[in-house]
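Only one chain is shown below, in structure tokens, and it's the form predicted alone.
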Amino acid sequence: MNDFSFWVILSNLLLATRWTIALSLVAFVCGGIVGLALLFARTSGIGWLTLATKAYIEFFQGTPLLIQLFLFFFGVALLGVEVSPWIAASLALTFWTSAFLTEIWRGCVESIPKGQWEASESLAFNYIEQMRYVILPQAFRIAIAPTVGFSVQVIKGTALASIIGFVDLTKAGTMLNNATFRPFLVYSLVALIYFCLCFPLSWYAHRLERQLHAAR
């Protein structure tokens, strides 16, 4: 126990944080790409699509981030296919991430007014055209500040990672624990990364937030 000293606690915690920070990445990119194309089925107005859309943003909304986490992990090795916690993570969370982006995103479209539709489509604009270039442009400004807002909600959702073996900086500061028996100081550390991480993304959200309605 002698031989973990703060800085050695704290160099081991941040030398995880990367990886903590990496799975964030992969969730919300890939995530976002999923959710895009999630979004033009939802509101597609297609109803076999609209409606498969619906029952998987059910799904990964209704159920526990935990639970998906072990059926990535656990679930897929029952079909004889053997995945590692890095794979099963980022699976989980992308997925996760997709249904919440795309309900997000999905009221930012609806927020636009029905006559820039209408005018779209008296251009002769095809559904794809619509959304490209006159949905989308508006959608997106109004959207920046609650998609930013939920990077944060990513962030401390990989925490959950570390129950399936993941090496992030919660399951680095559970094997710190257990070297070093000083739950206290690590487990602050941890915190204060945590808010670190989060804290500068949860002040631009709400920055950005005062910046739309100020311009409205």
Second form
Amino acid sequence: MNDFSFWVILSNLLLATRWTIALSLVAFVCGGIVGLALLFARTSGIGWLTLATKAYIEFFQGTPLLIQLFLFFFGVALLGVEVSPWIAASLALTFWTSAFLTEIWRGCVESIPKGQWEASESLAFNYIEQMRYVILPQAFRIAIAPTVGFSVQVIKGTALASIIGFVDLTKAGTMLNNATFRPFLVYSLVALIYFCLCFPLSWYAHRLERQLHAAR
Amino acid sequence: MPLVDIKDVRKSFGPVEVLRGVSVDVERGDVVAIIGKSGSGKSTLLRCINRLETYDEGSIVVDGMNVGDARKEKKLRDLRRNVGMVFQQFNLFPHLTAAENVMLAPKVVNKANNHEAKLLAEETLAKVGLSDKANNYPSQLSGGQQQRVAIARALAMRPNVLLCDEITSALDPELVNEVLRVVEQLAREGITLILVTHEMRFARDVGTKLVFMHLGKVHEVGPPKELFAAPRTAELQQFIGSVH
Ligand SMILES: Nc1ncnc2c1ncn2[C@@H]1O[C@H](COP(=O)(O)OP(=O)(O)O)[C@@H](O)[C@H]1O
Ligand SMILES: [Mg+2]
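Condition change, the form predicted alone to the form predicted in complex with the partner chain:
Okay, now the whole complex, with that chain kicking things off.
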């Protein structure tokens, strides 16, 4: 066993992990913002808006993330715009994340009793005000745990971006394997790093969930 | 002109006609008690007045404003500012304190500043006898207290009419009176009230008008004391007998 190459492998993987984290953050934050906008549209009760949002969600939930990455990477190029793997991956993951977050959050919004809508409605609130001051503050509490839980899916989802050439943790692993021919060592380390990113989040999500159930 | 003028209102849920031509006049300062069996359409009628529910035919005019026309957001908002509502299940906002529950609509809807809203909360909570509970959350209050906060919350919008849908039905018997006393006080102050209730004594003693609903229609209407003393129809007689 060559110690030098072990440290080279590990340090290169850790450097590439920055990009996995960056892509995850972008997807999660931007996906969250888009998801919140979609949530308003989805629960607005305005027919065409609801329908359009539903179609959007069905598309991103009903097709493989990998294909979505291809569509953004190659599809946008067809329009004559060069897109880097970073941009294509950010866009695809943002939209994919937003679709799932919207559905998670819609479930939380719909679990708020109807009386809360009626009380605020009879106090002359409009829809946006109802959401802003009455529904979302209550839905937020129940949304935290599943939202944190979903962030794990986002991190694992970023691994697919390696296929369109984005140099993240997975891609770095592939490159290092080609250079060192030590696939088991390389991919074990890759798995370990993903686990270190994901486990604290899923542990925290479970803890939040337990706290919420205890509070009821 | 009546403050609330309900004319020939019809409303169906799918194939079921729930309101079958209902007409009621409510004058300023009236206390209208609506009684009737479960399923006779009392809640639906009440909810049509502030457009929580839409009706199919007829007209409802509140303070000169046609409820059927209040489709645009601005008109709907004006209507609902004018018409307060209190529910059987209180429906307080659980994430806000009593005072914050009262202050929210004046701030959000009427753009009152924090100081104005605070004064309103103090005033209305005092009116329902809960000044000392201003900083409690709904979960820390009894049912009767919660319902009184809900009344204060509705009053803070300074409505011309207050709708109450069986507001004591979800309460333990010993908590009913504290809520009824508040409502009686409001009646004395001249606030126009329309209440669906099962409290027959309250309807008789405080009401200025009794509406007996039966199968989606106003079956009998008149001064409460007269109707209770001498119901004209067998249905009302039977109903009064069944709740006493
Ligand atoms: N949203 C609704 N959808 C379908 N049916 C309804 C709805 N609301 C009320 N109903 C029906 O309308 C009838 C009258 O209901 P309601 O006005 O609540 O009566 P009450 O308040 O006198 O008990 C009942 O048969 C009830 O089942
Ligand atoms: Mg009812």
